[in-house]
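Okay, so here's just one chain, in structure tokens, the form predicted alone.
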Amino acid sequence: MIEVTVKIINQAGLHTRPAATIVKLASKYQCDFFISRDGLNINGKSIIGVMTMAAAMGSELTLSFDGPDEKAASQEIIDYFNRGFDEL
């Protein structure tokens, strides 16, 4: 299992384009993906769960990967955070 925090950086937050890219880029391996923030732990592969985060700009958000090929998985995605949902 891989878990790693990650911040928003981008000014708009999670908003829905970001949000369904992180579904897109999640339902293409086999392994489960959690978000989870302030308690409230949602499947990443869900874009109503990623939705439900309301993530604004300086948001710490725990990501979960379990499976196969979780290395792969947490790679894309967290690069993704990281450049700021490419919006910077």
Contents of the next structure:
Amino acid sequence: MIEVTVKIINQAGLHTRPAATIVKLASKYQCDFFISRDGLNINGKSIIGVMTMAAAMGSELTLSFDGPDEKAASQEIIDYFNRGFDEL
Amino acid sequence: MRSFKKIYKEAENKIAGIAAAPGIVIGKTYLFTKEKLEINDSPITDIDEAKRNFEEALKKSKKELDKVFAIAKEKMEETRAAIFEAQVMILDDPVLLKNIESRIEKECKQPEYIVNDEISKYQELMKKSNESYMKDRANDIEDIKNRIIRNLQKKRWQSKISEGMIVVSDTLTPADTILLSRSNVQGFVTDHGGLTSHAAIISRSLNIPAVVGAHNATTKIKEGDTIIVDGFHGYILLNPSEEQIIFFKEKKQRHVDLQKGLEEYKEKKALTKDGKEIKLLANVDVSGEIDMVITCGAKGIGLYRTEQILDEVGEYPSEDEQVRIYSNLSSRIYPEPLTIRAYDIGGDKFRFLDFQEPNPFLGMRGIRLLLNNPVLFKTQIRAVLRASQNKNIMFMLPMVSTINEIHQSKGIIEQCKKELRSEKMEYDKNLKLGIMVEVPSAAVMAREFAREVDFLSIGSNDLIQYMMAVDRGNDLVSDLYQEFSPVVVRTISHIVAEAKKEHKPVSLCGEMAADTLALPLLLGLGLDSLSMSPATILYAKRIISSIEFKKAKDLAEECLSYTHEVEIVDRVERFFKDNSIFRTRNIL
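Hand over the structure of the form predicted in complex with the partner chain; the form predicted alone is what we had up.
The next block holds the full complex; its first chain is the one shown before.
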């Protein structure tokens, strides 16, 4: 299992468009993918869950990946967070 | 001709809201109320049939939403239409669907009951958030929930309305907005929602005038009422008088006429007939407006009001956060300049401060507050410096009233530079520093102040307020707020002349710059640049292109000799007529 903490760095936060992209990226992989913050733990392949995260700029999320392709999945998704959802 | 100000001051039938999408419409209303869904929570016997029904309802909903998505893509930019993609994805959400199905099996209740219960749980979470956009999102999800339930109940969607109505509703989901727009809807009015609600964003993309956040509009407006929606100013006039209708019809026609041929000015410089260029810059409140700045052909950002970040972020942003915001803006606008104004907090813009002043406008605001809060000020200065690597950032101090304030600020800036050097951080060593001239003391001392800095920017709103000692928000005296007062004209002339003696450029970034009537006068007074709302820039370019700089100078010269405001206004209006310039006053 891979667990990483990421910070939301784009100004609009984790809004609808990046939420959709994250779910699309995650769905390509077999491994389980969870996002947690402040005691809320949601399945990263669930769009309604990711939308509920309410993560504004500056908030920190813990991402966990568990499964055979966890390495590739984590690389792609963490990179997407680090790029500020391509909005920087 | 009456001004908007006057019309609204006298109107007793106005409803105030937020101007969400520009334009004026006059028409009959259609009260858009969602039928309240009755949720049947009775037990079921045939689980397989219930699951089949659920699947069919999903399929049906998906078909509907795909259609909405397609219309959206056709009518809006792809990125905007992406709002719907997420909604379509909800119908495929593995976690949500699995939960619903297993609950149908376990609880043996109607699928509509389970769907309602399950999706509402997420909505509750969203509503608990402090972020206003999350509340808007809960509203979007309402649409999905109701759509599935309606399809489970095999009811038909009623979105057909008579053509050409103004839709009045408590809220509007993105899908409502899109579908209603197909019935040639003229305008939108909603009780709830802000500038960033999806309905507002969509109205703007579709070019349908909208006023949102109009509180109890739906309780005041009845179906079939005639209303005027002013999407420029954020007002609704309910059952308008003949006079109001004539006024707004004229404005509307004028706006249509004015928009013709505007596009061609996008790529052009703001040149007078005799070849004098005046730089037109954009005022930016929130960083999201940058797209508009780029598409309106501005020569840069003349005023970025950083205090709005506090609203966007909800607290004082850290240095790193600010660096990101400023760098982003600077790169987007590059190679044009970005003028960042230090936080102008205080006065009417009290937010995170918990002290009360008897006279806030004359109290702790602008540079005074920053110098009193060195940590806050330093964080911002360091962020501006760190973001200045493209070398197109300029920094501006608000409400300077003494030379000492400039000296102190420069001292802090030097200190920050020193710190950054020792931390091996890059910054623009020649970062330009300017001040806002918005109080009489700075205007009088313009030359000495100009000597200390790289540029001056006149903030006409505050300057007029302090010169005339008038609070324009106070109805009893707001008539004294006169843009064309001889005092204002002479003061601007003095500031420009004094700054020129020090070879420093002067810009004007108040509302006066956006008043097209004032353009020839400001041009003639010798301002180097004007900063205004992005939406006004193309109009201003067109007017400037039909002015002769020589004549504008004569006009300004003449206006400097007048004693009364009315003389100046008459003279300027005559200038437009004599030179057959088509103009608008306060259209935007």
